[in-house]
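First, one chain by itself in structure tokens, the form predicted alone.
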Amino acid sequence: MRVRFVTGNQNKVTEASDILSPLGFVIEQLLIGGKVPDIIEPQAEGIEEIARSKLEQAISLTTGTEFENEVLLVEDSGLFIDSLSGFPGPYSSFVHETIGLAGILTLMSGQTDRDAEFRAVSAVSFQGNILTSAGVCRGVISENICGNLGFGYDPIFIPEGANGRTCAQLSPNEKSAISHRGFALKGVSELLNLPSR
């Protein structure tokens, strides 16, 4: 089954392909006229709300095009830090661009509670329905930036079960097996494979 991933982030496309290709899905970035469609990132408190809004925009943009009946995938994710009341949460992308990893580590300076979690919501449009799946990966914020794999907050997030390594120190397969995005995308694959659909 071909799935068009609505994102400008090539890292997400690669990661989704690594996770879903073995399950029988072909993941391709959605390009309309050779360009990534212009999706407005809504300001909302929850990442599911953001994912749904972005998917609805994508459905609207593909109506009347060659992609009208294609399966569309949108994903939204965020880093939620317990001691910062869930910050940066739904604003993770903006915060990453503005203060970066060093800024988060500065905010966490002197904090003994470093617990955090990555959350992801994947939303797909399939045969006129919108289906969503969520994934969570618990862990802690590291003291330092470590590793050069992955992207985003991976170099400062140590997931449970990773023997003290950050997500940026894990191989793609190791990361996908325990990541929030991995859980959310595997959930989507199960929804799309339901015999009743």
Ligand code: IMP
Second form
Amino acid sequence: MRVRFVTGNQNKVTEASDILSPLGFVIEQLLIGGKVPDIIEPQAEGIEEIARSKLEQAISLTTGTEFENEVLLVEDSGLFIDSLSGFPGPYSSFVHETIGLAGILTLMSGQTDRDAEFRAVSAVSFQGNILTSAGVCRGVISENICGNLGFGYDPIFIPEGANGRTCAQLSPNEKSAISHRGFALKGVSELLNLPSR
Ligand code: IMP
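Right, the form predicted alone is done, so what does the form predicted in complex with this ligand look like?
Every chain and every other molecule in the complex is listed next, the one we just looked at coming first.
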């Protein structure tokens, strides 16, 4: 089954393809007229709400195009730090672009509770329905920026079960096996594979 991933983030497309290809899906980035469609990310409290809004916009943008009947996938994700009451959470993109990794480490300086989690919600449109699946990856914020693989907050996030390495020090397969995205997308694959579908 072909799935069109609505995102401008090539890293997400690669990770989704690594996760879903072995399960029988072909992942392609959605380009309309050769361009990533303009999707507005609403300022909402929950990432599920944001994912749904992005998917509804994508459905509208593809109505009447060659992609109208295709399976569309969107994802919203973020880093939630326990001692900062879940910050940056739904503001993760903005915070990454503004204060960046160094800014997060400064906010965390002297903090002994460094527990945090990545969360992702994947939403797909399939035969007129919207299906969603969430994934969580628990871990801690590192003391230093470490590693050069992955993207975003990977160099400051040490997931559980990775022997103290940040996500940016894990191979793509190691990251996908434990990541928020891995769990959310495996959930989506199960929903799409239900016998009634
Ligand atoms: P969004 O889902 O594209 O809005 O991502 C929100 C923010 O979280 C961006 O700054 C991403 O770089 C970051 N992010 C999302 N997923 C990951 C991940 O797997 N690793 C590291 N950062 C991530």
